[in-house]
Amino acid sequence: MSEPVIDAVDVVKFLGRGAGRLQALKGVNLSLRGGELVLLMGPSGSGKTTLLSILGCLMTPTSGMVRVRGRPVANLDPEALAKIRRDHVGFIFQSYHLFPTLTAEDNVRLALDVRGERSQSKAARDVLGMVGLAHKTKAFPHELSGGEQQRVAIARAIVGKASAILADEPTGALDAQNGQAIMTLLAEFAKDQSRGVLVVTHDPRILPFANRIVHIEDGCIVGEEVVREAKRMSMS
């Protein structure tokens, strides 16, 4: 079994202050290993997005430990944390987060620019071709469908060869056909034993793509299902 690319150990997170303070996570333990696609499922308010943000080093836990490639990140300064995110984490958001004034190619290339990798137009075009958008490299977001915009977001997440892809409801705004296409792309990425994919979702249609399904409720991991081999089934 491959080593974890990201793991959380006894992670606790409080949000807010004073009378409005609430405990979002209550001693969560979760590992994402290379070569697997994990679904994190639970009702609204269960702590899914908070956990995803902590695993991706966007948010700091109140207590507990997060490791990226075996390296604890608790005491890193903001610049070092930003480097960890650039080098090891690719984010995919439900709302795409594309820059409206940039073409598809430039949106993808931006992920390389922030890593200090200049003149990477070919790499951006190559990865857009991988997600089926070779003919849309010069298109702006408003010229793309929702499914195409999500493909650009995936291309941006994977172009830097991140250790982990963290996706927050990537199929939530898509129809069945586009949702299946997006999950097929993520499943292909997760076949690499050096990379893992964690998907936060409410969408039962994508269950067949999972190698493992983790259930969270009220800030606690309450169950886990391991699937020997992810299936490729219709989402219709």
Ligand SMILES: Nc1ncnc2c1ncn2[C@@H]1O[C@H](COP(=O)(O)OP(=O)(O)OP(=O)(O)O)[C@@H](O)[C@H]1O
The other form holds:
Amino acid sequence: MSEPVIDAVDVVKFLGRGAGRLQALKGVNLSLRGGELVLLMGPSGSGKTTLLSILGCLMTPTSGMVRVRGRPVANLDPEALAKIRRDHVGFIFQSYHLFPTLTAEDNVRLALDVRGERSQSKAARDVLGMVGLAHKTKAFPHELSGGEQQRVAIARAIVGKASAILADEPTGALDAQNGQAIMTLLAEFAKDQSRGVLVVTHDPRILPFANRIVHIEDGCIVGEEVVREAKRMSMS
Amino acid sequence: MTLLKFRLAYRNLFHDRLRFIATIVGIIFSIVLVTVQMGLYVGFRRMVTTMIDHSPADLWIMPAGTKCFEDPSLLDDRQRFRALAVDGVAEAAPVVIGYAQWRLPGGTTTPVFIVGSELQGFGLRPWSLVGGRVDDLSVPGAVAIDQYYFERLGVSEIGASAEIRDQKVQLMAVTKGIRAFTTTPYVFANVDRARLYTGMLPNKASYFLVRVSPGSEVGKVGRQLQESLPDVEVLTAAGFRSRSRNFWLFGTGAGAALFAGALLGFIVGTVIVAQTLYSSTKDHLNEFATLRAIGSSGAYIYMVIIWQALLSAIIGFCGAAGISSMVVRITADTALPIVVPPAMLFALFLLTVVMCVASAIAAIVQVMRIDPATVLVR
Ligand SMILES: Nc1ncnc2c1ncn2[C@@H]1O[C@H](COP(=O)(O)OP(=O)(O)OP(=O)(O)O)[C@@H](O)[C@H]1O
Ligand SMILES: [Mg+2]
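Please give the other form, namely the form predicted in complex with the ligand, since only the form predicted on its own has been shown so far.
Below is the entire complex, every chain and molecule, led by the chain shown above.
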């Protein structure tokens, strides 16, 4: 089996302050490996987004540890965490979070620009081609459908060759057909052994795309199913 | 390939047109205000020393405590002779100043300020002549005035006459651009006539202009003069200049008022730009959080904001420079012209940039507080 790109060890997270303080994660162990698409499922409020944020180094755990490509991420300041994110993590959000004043191409370029990379336009157009938007590179977000916007967001997440793609309900705002298209793309990108994809979802229609399904409830992982066992066995 | 940071910055800036216009107008007003105040200061500063600047004197002898060129003062010829006896003094020429009434044939009077000097050799004579010659002033009763005061003095051409202290005077030379900030017109005349016009005795003078003989050191001669003339004051031209400036600009509070006005303009501008940048950043906070989430460094985001500030500065400054140059042109022929030398223009540009970048601080502090995790819950 390929190396974990990100793994969480005994992660505990408290959120909020005072009376509102609660334990959103109660000792979670999870690893995301290259070449797999993992679904993280659970009821609302179970801690999915919190876990995704910690895996993606948007937050640090109260206790426990996160390793990115085997290296522990601990005691880092916000700048160092940002560096880990730009080097290793690609995010896809339910509400896309594209820049309304920039074209599709520039939105994708931005992910390279923050890394200080040159010759971005060609790379951005190539990736937009991969998500089927070769003809919309100059379009602004408001000129794109929801599905198209999410594809731009996917292009932005993968253009930097991140080892982990973390998506929080990427199909939540899309209809069935568009949701299907997005998941097909993500499943496709997850085949790359250097990249792992973790998708948080409520949507049972997504199940067929997963290599592994992790169930979370009330801050604890309560079950894990491995699908397409045969395929995973053959890879190890 | 354009700089993406820059593109993001100007799109952010132009996104909300109304706010953008408000920002630019704020910058323009603030910088024009600063320019006018500082330009007045420079104009005033130049004007208060114009007589000293145009006199050939190395040293000025004046009664102790003289505050400025226009300060009425009285010296005696004996002092002049004592001065001439000092080693290194080549010449000591009398200058007579004083207020007088200019009376037109019709009977109306206007106060004028007489400046009398020797017309041959060493002296303080009118300059920038556009009509007549300095030599023409040796005719008894001949005077020179600036064309700017034609209307006020009721004369408009060479040969026109009027009266000062019951003496007939005749306009024999015309200057251009010699204006008094006190708004009392200068009237140049021969020194003897000037004594008549100001009611001064023939053996008196207001100043003695000293020329130091070649090879003598001005400072040293000045000290020796001061020693042999303990009851007067001996100043170098530079010393008299700075004393006049200090008196008019700071003794009267005029300079302080101009600086206070400039400072106020700067503060108002900073507050306006800071406010609009802050609210613009607030509107785009979600985008900045997204930038942070996808791993941008703090510096990257600050640069976007600073680009916004710099762009505002450049656009605002161009507008302000345009308006200011109009103001400069309009006031060029007034009693107090606004003067903007190139160095000041450059300083104003730097000031605009400093103002805008300083304004970015509030926005940057706000962005520093962004928690990138918020993008997942929105
Ligand atoms: N900033 C916060 N302060 C306090 N409590 C919080 C905060 N953010 C989230 N929580 C709580 O932590 C728990 C886990 O939240 P989380 O967002 O991870 O749930 P989720 O599984 O993503 O839910 P959903 O499916 O509705 O998105 C919830 O009970 C939530 O109310
Ligand atoms: Mg959630």
